[in-house]
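One chain comes next, on its own, written as structure tokens: the form predicted alone.
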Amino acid sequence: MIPLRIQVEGATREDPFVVRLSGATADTTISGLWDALLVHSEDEKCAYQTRHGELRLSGIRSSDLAGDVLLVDPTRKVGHRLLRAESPHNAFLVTERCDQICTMCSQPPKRYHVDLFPLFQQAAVLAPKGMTIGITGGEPMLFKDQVFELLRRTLAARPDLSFHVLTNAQHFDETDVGILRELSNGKVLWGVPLYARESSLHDAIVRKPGAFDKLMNSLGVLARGGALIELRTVVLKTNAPALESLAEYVSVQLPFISKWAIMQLENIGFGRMNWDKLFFDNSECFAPIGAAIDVARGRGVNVALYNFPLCTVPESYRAFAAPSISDWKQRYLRECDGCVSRKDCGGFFTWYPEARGFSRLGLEQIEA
């Protein structure tokens, strides 16, 4: 796996701070408050000169860090690679608190919260040109005012950036329409989960009574605010039979969405705990997913498949399968060696359980 946390020593201050790492050894003066100039590099050890002392990093080559934005926690002697310059997969985990307890959650909620929004704001301003930054949790919109302020301030300073905010959409109301319209410039995509058209089934999956009704209200607020919406549905044994019905609902009742992402389950967190009860093996039966795609596409909905290895998808539907798994948690199996489609395939999650996963792998095996 790609390391997201690295060992850091040498900081002369105790509170966390943000730096941007330079890419070549240089004997120049520090030109910016957040500059970190490379002064030494050898194997997997390197040193950077900053306004907060000489930072000594270990366990990674400086060439892998060029242009990265690092959140340094001096007390724990840890550096968090908030933004990796050479990666398209970057996100701020702004909180681990959440007001839903989804049966397949990959990031089970925690009660505590550490407010790092000012540091995220600084990091975003330092991002490489044109980067898309994710905002995730927990539930980010438990801190709605801070998220809106982060988006507004960053996009005012860096209009070249864009954001992808994952939210359960339980916290929007009519007072948010104004700020949403201010942000409706194509730079913010809101990723919102919907698991079934039946409120009882959706509420059971997120384990929160009334969640479906609140979600529908919030989607209306987002629509009136001109927001770009990516609807997200994780396929489970519990909702797979109802996917076609959901496709009909989405295409008729929610025509304002920008995209509908149908997603495969991730084997981590509650997803790992409930894997045998929830994992739907689409390599054995793709019919409900295919039917949902057909209905949605037939009515003009933009559909994508996330986290689906190409060899688990019938050939006629592979064009919808996006390489969506983040690089830091992506791997390929032995079966992938020599596959001609590997370059176009998102592969598997690092924690994918081979013995309890897809029963059929290999492009020649899957049929519609």
Contents of the next structure:
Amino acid sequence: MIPLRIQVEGATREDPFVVRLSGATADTTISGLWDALLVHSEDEKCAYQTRHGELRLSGIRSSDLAGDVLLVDPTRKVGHRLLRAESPHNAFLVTERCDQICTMCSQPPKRYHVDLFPLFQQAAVLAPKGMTIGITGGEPMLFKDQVFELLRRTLAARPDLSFHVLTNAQHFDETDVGILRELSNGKVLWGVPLYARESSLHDAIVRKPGAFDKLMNSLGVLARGGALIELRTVVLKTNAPALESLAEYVSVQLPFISKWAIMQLENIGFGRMNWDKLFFDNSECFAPIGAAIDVARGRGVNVALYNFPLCTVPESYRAFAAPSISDWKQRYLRECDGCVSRKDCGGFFTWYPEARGFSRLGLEQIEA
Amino acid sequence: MKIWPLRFRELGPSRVLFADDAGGYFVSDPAFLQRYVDSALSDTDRKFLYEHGHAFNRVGDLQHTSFTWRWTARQSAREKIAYVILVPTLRCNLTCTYCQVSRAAENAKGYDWDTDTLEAVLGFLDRLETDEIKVEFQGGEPLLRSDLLRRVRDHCRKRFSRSEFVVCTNLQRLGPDEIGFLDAVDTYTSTSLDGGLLHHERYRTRNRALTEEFFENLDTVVQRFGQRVSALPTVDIDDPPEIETLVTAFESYGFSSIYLRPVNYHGFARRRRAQRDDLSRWNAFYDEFIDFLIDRNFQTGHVMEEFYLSLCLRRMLQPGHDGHVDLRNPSLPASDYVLIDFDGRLYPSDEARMLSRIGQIDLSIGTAHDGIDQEAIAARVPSAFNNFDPDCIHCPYQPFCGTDPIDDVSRYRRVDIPRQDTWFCGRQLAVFDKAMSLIYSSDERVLYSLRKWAGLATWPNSLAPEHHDTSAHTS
Ligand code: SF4
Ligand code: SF4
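What's the form predicted in complex with its partner chain like, now that we've got the form predicted alone?
Below: every chain and molecule of the assembly, starting with the one above.
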């Protein structure tokens, strides 16, 4: 597994700060206030010169850290790798609060909130060229003003960057159309979950009465603001039978979305607690998903399957399966050894429960 | 609840097609039509209309926003010119019967770009705003001037970040020089293939040796360049090709798409011909051709499509897909492509150049030297829309359809002819009717082809929405 937290010692201040790690001892191309200059490197120990003292890092090679942006918490002596230069999967977890309690939530909400927006703002500006940064939670848009401000300021300073904001879209209103338009030059993708076209079913899944109506209102606001929208639907036992009907709804009422991601469940958080009630084994029955894909594509909606191992998807739909699982939580099984499709396949979440997962997996289903 | 206006058209006994301005369609019955015109819709009617995107509650709600989005997505946006058709020479080494006015004899003088014109063309390309370009070389036979083609191609490769070239050639002469030009990954070969050997010979080569030469050359380019070769048939409705022979010929060269176009005669050639029933014969031929494909696809499993029908199907099911000029609305001249003739004059299309050439009307819109004449463009804007045409506003196919004022001028010498009396409309209506009948078919053979053409694994029922409220009573 890729380490996301690193032991850090030697900071001369107490409150958290952000630094960007240079790649080589002689790297003179970076010299900003926020840069940490590599001064010593040996196996899994390295030292960096910063404004806040000489930081000593252990447990990882400096070569794996080149260009990373680190959030250093001196009292706990840890550095969080906020942005990993070599990875396409980077996100700021801006809050753990949320106003929904979705049955499959992978990151169940917590009450307390630490405001780190100023540090995220600094980190974003230090990101490697062209990076896409995720904004996630909890529900980031509980702090709507701060998120908008973060997006606006970062993109003004760094037009090469992009953002992917995961939001339950409960908090947009007509007054947001202006700022959304300002941000509508293709740099911000709003990932928004929708589970069913029947409001009662959707509300039951997110466990918040009235959520569906708020969501539809927000989607209208996003559309009028010219926002790029990635609609996200996790397939569950509860909503799978309603998926084809949802596809019709999407094509008629949400034709402005950029992409519809149909997703498999992640076995963590509430997803782990409710796994047996929720997990829909598409390796046994793909029909409702296939029907939804055909409706959506027939109507010109761009569809993708996230978190589906390729061998669980019938041949004719495999082209839609994207290798979507982030590198730091991805693994493969014994079945995958020597699989011809492994390089195109996203595999499994680290916490995938083999004994209670897909009933049909593996090579014998991949004829190539 | 407010309902967006619906247009309707009878599809068959007791079957009425309805469509809104954004292209949302469904089939219902005369009883529903009666309730609709009487403003006496049942609750079931209203629920159906709301759920299928034909209604909204208040301006600015999601249903209103999505409808306006779908409407807007059907209007063609004006774009930068990124497609240029070049005619470096009008001379040709064949005398096909279809081609009376757009050619000159092979050894004629004064029908090629001179040095000044070449420079003007290159200058015109330089001044385009686009960074990516497609260039189509037409003629005459453009390969007679492969030297000019090379000059243009070299220039474009340097000037644009991406460039692609299509050579429309009769493939009659294919020496090392011609092959050498076509042999490049950014260069595509497009030729004419009218059917079997005899048919091709009757209309194009009129000489067995030449015919055999053409087929040999076609073999050569297909073998060498594979997917970079395409072919188009030209169909004369007075003597249409044998359908099976045509399809087999295309399949034998590995083509999976055939674009059926009727030849449009100009000038003398037109006047000599009785045109009156051309349209109905064309539509009958087209219909027979599609049915043949559907049967054949189902039986052989080798799928062949008719290009225009596939495109219309996509355009009816989805927003967008208005790349074809006949399906574009508004269709503004020189909005994203332009033609430069052998004498450096600019035209909005090939048809426009031919009409101007026979002296019927001057449809040029500038010169390569001076650029596009915006006044000439502005004069044509009114006829570029179908939204307000007195016939089209009642037609459920309007959201999918385009407009072709140049075809109207060519056939009737005016653009203000009642739409439904035009060739253009007659052909469009027939294709759209055919497409609708396929969408609503339950014939296994039809569904097989629809799935294959659309690239779907199943053909969902919701692509053919139906509404019938049998419990509603009609006054
Ligand atoms: S067996 Fe192959 S297709 Fe299946 S999960 Fe493993 S790598 Fe993916
Ligand atoms: S041209 Fe004919 S088919 Fe097209 S919209 Fe007008 S009336 Fe309908």
